[in-house]
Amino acid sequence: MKIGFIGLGVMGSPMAEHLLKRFKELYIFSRTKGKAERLIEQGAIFCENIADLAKRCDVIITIVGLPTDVQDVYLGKNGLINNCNTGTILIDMTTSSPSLAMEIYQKAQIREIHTLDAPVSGGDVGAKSAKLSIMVGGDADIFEKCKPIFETLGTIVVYHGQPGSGQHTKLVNQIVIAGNMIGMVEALVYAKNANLDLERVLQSISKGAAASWQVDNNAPKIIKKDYNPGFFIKHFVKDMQLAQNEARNLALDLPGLDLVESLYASLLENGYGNLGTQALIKYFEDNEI
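Now supply the structure block for this chain alone, in the form predicted on its own.
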């Protein structure tokens, strides 16, 4: 099985490395070739364009930035759908639009190409340790064929049903994260203003009812003023906007998500888009709260 991988960012690079170690042969593409150098040194084969990679692979995984990037990679003239061989399996692990996942599935079916939407959660930590949570939508038989790939990248792999259902599940995940993040950041702001030792506070709350992934992973980064991205603010804003669009389609009002989206949008406007999501604390610092 010849595997291709497109998108070598914070998440994609370690994921591609795990696949190369297990399957030995991996074809890669990135718009910025410099991001591919580490993998090339380990034996990955760099393709000069998407069309070249598409013709050489049986399974192709993508994890790119925005839904517009997904659209270009899959549906563009030189994209995957127009250049893959019959029977190729395409797996999009980007957090994207459920409706776009369905559109890609339908257009791929015409050319006898298979697709899965399989977004992930776990951040750069999960990608590096191969402990991602993977949420999959698409045809059940194709999901079964791809299980060895998913199990190379994550420890929780769940099939959710029809095309787009993986993306819907990821948006559920992002809504939960939004609530957890604002709760964790406000708690640290309160603790700081109460003159508490923040590290001791985390000792007390991290194993009780307030325990969460955000408390374990992002709260310590905030204390150290480490705002390097495990997940970019600009990408999280995109995810919340996707969730808002889908909520409107379902005639839902999500006031908690409205609040968190507005706070992150202000950070984006102030030039913080390339920082990690834990930099939400800067909203409070900049406003001297």
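Alongside the form predicted on its own that was just displayed, please also present the structure of the form predicted in complex with another copy of the chain.
Partners and other molecules omitted; one chain follows.
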């Protein structure tokens, strides 16, 4: 099984490294060759372009930035579907649009190419430690074939059904987070203004019905005014907008998601896109005066 890997960003690099270690051979491509150097030193084979990589691999994994990048990489003239061999399996691990995942699946099918959508959660920490949660949509038999790959990258690997359902599940994850963020941040805004000791507040609330990963991990960062990104605001806005688009397609009204997206979008407009999602507190602080 010759594996290819496209997209060597914060997530992709450590994932590619795990695959190289496990499968010994790995074909890689990145628009910025500099990002590939570490992997090349370890024995990965750099391909000059996507078409070249496409021809040399049986399974190709992509994890790029935006749905428009996914569109280019898969559906562009020099993209995967035009250039890979019949029978190739293409796995997109970007968080992207469920509708686009279905479109890619259908266009690939015509050329007898298989696709899976398999976005992840767990962030760069999960990518490095190979403890991602991987949410997979596509054909069940293709999922089974790719399980050894997924199990190299993550600890929670779940098959969700038809093409796009991996993406749908990731968006479900992001909708939960949107609510958890607004609850946690408004609670801290209230606590601060009520002159409470925030450390003690966390002691009181972090084990019961208010418990969440966000309270455990991001509330302490807010207290320390540490806005370094575990997860970028700009990426979270992208994900929430994907969820909003799909909700619109499904004729759903999700006022909580809409509210949280609007607050983060205003932070993005104000130049906070490269901060972590915990910087939502700045929305309240900047409007406080």
